[in-house]
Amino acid sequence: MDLKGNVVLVTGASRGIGAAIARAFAAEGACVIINYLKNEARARDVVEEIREHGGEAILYQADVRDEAQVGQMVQSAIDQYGQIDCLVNNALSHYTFNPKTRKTAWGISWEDYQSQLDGSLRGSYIATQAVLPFMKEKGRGRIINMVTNLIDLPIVPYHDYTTAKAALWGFTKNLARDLGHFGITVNAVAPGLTYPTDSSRETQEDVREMIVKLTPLKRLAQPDDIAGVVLFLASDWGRFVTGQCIRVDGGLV
């Protein structure tokens, strides 16, 4: 798998999920830029590790959440490189993946689930809509949206975050359709729980044991699981694939 020329963004690329695909990028000779949001610490470090492999990235602190930030990370990306090829939509509002303190149906509030629709589908829009104008003028786009597993099968029901995945699994579907006609293919990648992971350190040890006994892989993901299929859908060998959700789960679902 050749990406050497391509540039890359990845929102929340500091850590778990979303530094594996930096990651993977990079070592396929892709330019990734790396988005954070905090944490400038941990994405330094993915930085740091990059350019020690031999690769290429920058860093760009910027919330999804804010139009004005991320239009100037866009730009700032368009001036330096002049291209985006593909933006991965990984970030998304904090979130701990424990069910002894998730909120039930009968105890959640709207703002929760309006904190999880601002960071995953809000963000999304958001960086879509910055890389668009340039993805259209050249006439190739990859877009990949990070869903959730938890869609199909709220084994766990996290009310607030599953409903945002499945709101930006429909955002991606529609995307597809209005953009293929300029060479942009828009695909979601849904994961299983992935350990480890900060959201899923505090996912109790029984709840752990049981996914694995259902997965018929018989082990959770873990973050390089995820990326390579990523780098599938943003390479060549991926050109005919729109319009997709991939669950990446061992067959759990």
Contents of the next structure:
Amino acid sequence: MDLKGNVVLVTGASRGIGAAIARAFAAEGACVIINYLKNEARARDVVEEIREHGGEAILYQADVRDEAQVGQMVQSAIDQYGQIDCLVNNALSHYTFNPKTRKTAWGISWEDYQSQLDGSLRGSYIATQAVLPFMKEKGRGRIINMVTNLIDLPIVPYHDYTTAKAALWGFTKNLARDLGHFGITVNAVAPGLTYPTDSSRETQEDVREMIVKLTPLKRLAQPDDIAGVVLFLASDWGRFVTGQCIRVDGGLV
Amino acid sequence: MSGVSEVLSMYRVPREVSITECHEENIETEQGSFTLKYPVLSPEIVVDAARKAQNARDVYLAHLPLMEVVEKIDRAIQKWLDPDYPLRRWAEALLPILTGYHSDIIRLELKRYMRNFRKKELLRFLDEEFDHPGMLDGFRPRKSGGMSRAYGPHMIFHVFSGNVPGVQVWSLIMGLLVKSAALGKTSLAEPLMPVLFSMSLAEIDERLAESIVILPWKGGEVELEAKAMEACEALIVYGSDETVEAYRHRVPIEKRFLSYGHKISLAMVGKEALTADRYEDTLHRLAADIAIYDQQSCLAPQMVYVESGGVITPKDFSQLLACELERYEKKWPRSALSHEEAMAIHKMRNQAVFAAINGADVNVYMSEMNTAWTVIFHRKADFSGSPLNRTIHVFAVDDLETAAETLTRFRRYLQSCGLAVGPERLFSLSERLGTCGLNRICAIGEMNRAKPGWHHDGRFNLLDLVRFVDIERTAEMLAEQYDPDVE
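Can I get the form predicted in complex with its partner chain as well, since the one above is the form predicted on its own?
Every component of the complex follows; first up is the chain already shown.
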């Protein structure tokens, strides 16, 4: 897969799936902008690891919920590389995935929903608007939004998180319709429970085992499994796919 | 490849004219191999063929009732509207190779074009220009008194261009409607369709087809052209300004001379065509006007004025048009270019990129690695011709009415305007465009398809060819007095 010379912005790339996606892009020759919010040390580790392997990456701190910060990040990427070929909307507002302590339908507040909508949907909206002029000018571009297979099967009902991701999936399909004319594809990738990541650490063994039992491929997803599909959508092989959601969960849903 | 092997003469002469020497070209097509025979011509052959065609016309075509001529042309056209008609299949196999246009474009546009000449459309051509088409058969009364009859030339020398396949058929049919013999000089770029069409006429009526001569030669063969000019009563020249001028200087003053030289067409898109529900269709239509026959027709747009105020800006429009042209390239790749044509595109691109670097309000969108398509976006309205072959200028304008006024300077060249505006502006804008010198307003998406009865370059199709003979009322009255039975 040749992504040499492609410029890819991955939001929330300091750890977990975001970091795996960033590393995978770099390994295929892309220049990666590693965006992070708080965890500078981890983000710096990702950049250094990429550079050690001969890849190219830069670090950029920005809150995706802040238009000005995202605007500056994108402008800085343009100043450095002249273009952005691919945006991966991976960041979300902080969330703890714990089946035991999750909020129930009768215990959750609107603020919880708002917080997740701000991170997943509004963050993706802001980053998309920021890169759009450059992709339109090039007549091509790839936008990949990270959602979840919980939309199809809320095996653990994380109301606020999953609802916000479902909104992001709606955003994806609508965006694909309008942006296709400009040669820009917009797709979603829906991972199943991915282990190990910081987010999934608190998902107990029994839940993990239950999911594995129901999964045709008989294991949980790993971050690299997710990255492979993202790379496919960003690559020339994925050029005629848009408005799609690809589930990467070993066949669970 | 199937095993079919055809030998096809790329000329047509009356039966008694002998052409002894030809050079041959072999072409492999999806339908099999063709040997195309090009005649080695001499002035004597041109003279002999022209004389015999004119004789055939004088003794037969000149006396055929107009409606019979119409019927016969219609029957030939009906053959072409049958997808299995062998000559149509030959055309569909050979034209993509001879011209370089994609076979789908040829297949679609050729049949659409031929539909322009069904009987009902031929009647439209005639009714459009003659109060009494019967004037071409004999004297007919006039509203102002007296009688008139229209005579077509004994022979018309058609100098065809080769840019768009089949376009020569229009000129041949107009000549037949005024009962003229034809001497058609084809371009080596597209010598096929006049020959095939005259073969179809011969299948319907061999005597009629005897009035038609089709000969291919490279422009500038002065001796051949001199003989052709001597033989004809009228000339119709299609081509570049240079071609037209080359003939105009040589044609004897008593001959009728009609020319269709270099013209520029453009498109105008109003903000009402750029609403969220309409813009896709608007873009698709304009891209088709650019992609069909690679703007080689003078009917195709070389620039488009796009109004601000829609949901997509003129710059968005340029970006979207670029993407649409890229998709056309995947669907119907542009024809291969000569070195000169490609250089013209590179030169224009370089100038635009250089201007952009120097601060001009210009953005350049172009296909990578080749010259397949180019869109040059200008924030400031201007006028700029295109090197063609899917290269277009987009000018942002605040309102189309103001832009229209700036066109007056170029009236000498203006021809068609593809228009996408609402009904309340159609007439007021057309008035302005007409004043500026444009002579055809059509829908975008239809720019390459002039309709039967249109005023070609603002003129007539048939009336310009004929001469009228009037019997004045006084002659009628006086004749009455000499009636032996007069009171």
